[in-house]
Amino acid sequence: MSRLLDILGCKYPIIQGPIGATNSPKLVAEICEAGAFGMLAMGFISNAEEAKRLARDVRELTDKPFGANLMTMNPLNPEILEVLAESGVKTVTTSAGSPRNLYPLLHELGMKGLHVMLAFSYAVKAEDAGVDGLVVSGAESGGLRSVNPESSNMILVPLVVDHVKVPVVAAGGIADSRGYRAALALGAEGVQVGTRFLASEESSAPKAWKEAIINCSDGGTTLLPLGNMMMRVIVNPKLKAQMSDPETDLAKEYNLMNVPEAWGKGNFDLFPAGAGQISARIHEIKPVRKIIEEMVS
């Protein structure tokens, strides 16, 4: 755990799972003030000035360490990394591709990076590429997923821990102290939490999104096909009807380009609400500080 905390610089080994549709500096700052590691989502940022504004807004609200997630395929990553370094960011996470080309620049700027991976083979390759740590995202996680068969954290976390030397963070299925302790028992040095923070008082997610999470039952999420990737979403009446119709091609019914509008307004017929399987265990909206304090109690 101390290795991860040395990288993050915060009190608790809890990383916010970044969600681009709720890129809220206020939420990031509140998480940092409560002792965890808040994260901005820079994966789809197409303007370095926007990255600078977001980082500045967080820094105006907290003097605690915070980070950001970058998708390796974004051509603006060099500019974004420079902006983040100038803003005092010391640690980022990277995802959606090989980290090999990005980490030399990242390290040149004096930063550390944790790479997000969904399968064991990619964990080994990422360590060989020079990452400083790994975020192991099990099949129960929300967000974008691969189209390949995937393992849950009960399998994936110890499998990765047994074969790498860098710190490992568990992501997926974690919302309280039981999930937190379970991740540490599996060998992780910390956790990444997305859906639980999404359903917090400080989250900028619309009321409809938070309600969809707290009303989600066991088996209430599914993997929505999006061509060469999948996304875990909460099943709503429209999606349920489409799933039961063998003539419906879900990959043609939903477009990722509609996510900002759908999630920003709570219009889940346009695109279903994103969330992890842990939604079934989230039953109330709480302040970020209470979520974190309970998790580490």
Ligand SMILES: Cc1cc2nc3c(=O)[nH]c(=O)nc-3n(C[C@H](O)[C@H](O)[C@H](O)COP(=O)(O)O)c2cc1C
Given for the second form:
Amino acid sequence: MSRLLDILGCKYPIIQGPIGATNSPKLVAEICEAGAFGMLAMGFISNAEEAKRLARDVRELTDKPFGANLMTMNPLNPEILEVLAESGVKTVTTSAGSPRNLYPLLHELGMKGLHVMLAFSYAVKAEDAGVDGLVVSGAESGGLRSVNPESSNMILVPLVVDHVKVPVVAAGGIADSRGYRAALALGAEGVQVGTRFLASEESSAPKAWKEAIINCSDGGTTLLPLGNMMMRVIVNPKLKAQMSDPETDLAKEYNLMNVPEAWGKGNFDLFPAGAGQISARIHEIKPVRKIIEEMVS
Ligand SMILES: Cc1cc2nc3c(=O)[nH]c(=O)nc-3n(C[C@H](O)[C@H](O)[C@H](O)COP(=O)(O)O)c2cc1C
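For comparison with the form predicted on its own, provide the form predicted together with the named molecule.
What follows is the entire complex, opening with the chain shown before.
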């Protein structure tokens, strides 16, 4: 068994990329049942009870191990970690900030953690902070991105692999067996997959979101500025018009706080649909079991 599979406790080294405000216990459970590692997203959770309920809902659907993602800046993290540990969660990922304060508690609770990082310098710091593994998320990935210049996975994954001792997972641009094998060839021990699972049959994303991914062509995503961060989103007609207007300050037009409503209802004028560059290679909504079986074939 690889070091990563030892940490995750599943059959295949494939992690479900957590998707902000979008949680579907059914999707998490299906991914686990198909041999990969399902993940809940705790970034937008407003109380620990909600975390407990989500973990319980997953547990009712599968007895396989699953995980959860925590945003480091969430003040509720200690409570969330405790309810997750009580619910039997043994592995979490941490993202969007320094892992230093979270890991002592996480380890005290008997958990392991993989830290998500977007640039080489953060990988070295995270390893130094005691993380058990790293999720390396290149510029092509969906989700929150940095305002600093970024490298894509072809560069970032081997760069990090060559400098750290902990297992590395590649996130971004992976939707099929070619992407999966390429990530392993670059030295990653596993992959994290966001957009492909978002456009799956079991995903609770509204139809409009899945269709936006399927209809997205090459170059169809952009980095939406949000102050000190960016978000990779699919360009829609409203956003396209705003982008060509030099008077429009996009950071003032879109508020991250509107993400739960916008993505939950498919209202992409309120906040554009989040997705990775890999959308250009996703043409069909498929069941997760089929996606996973094809990926490891
Ligand atoms: C819409 C969207 C929301 C995301 N939200 C989170 C999040 O809350 N926490 C996190 O660690 N990663 C988040 N991610 C990143 C994914 O978990 C995953 O690493 C990324 O999507 C991988 O790139 P891919 O979309 O090319 O597969 C998000 C990605 C997308 C597309």
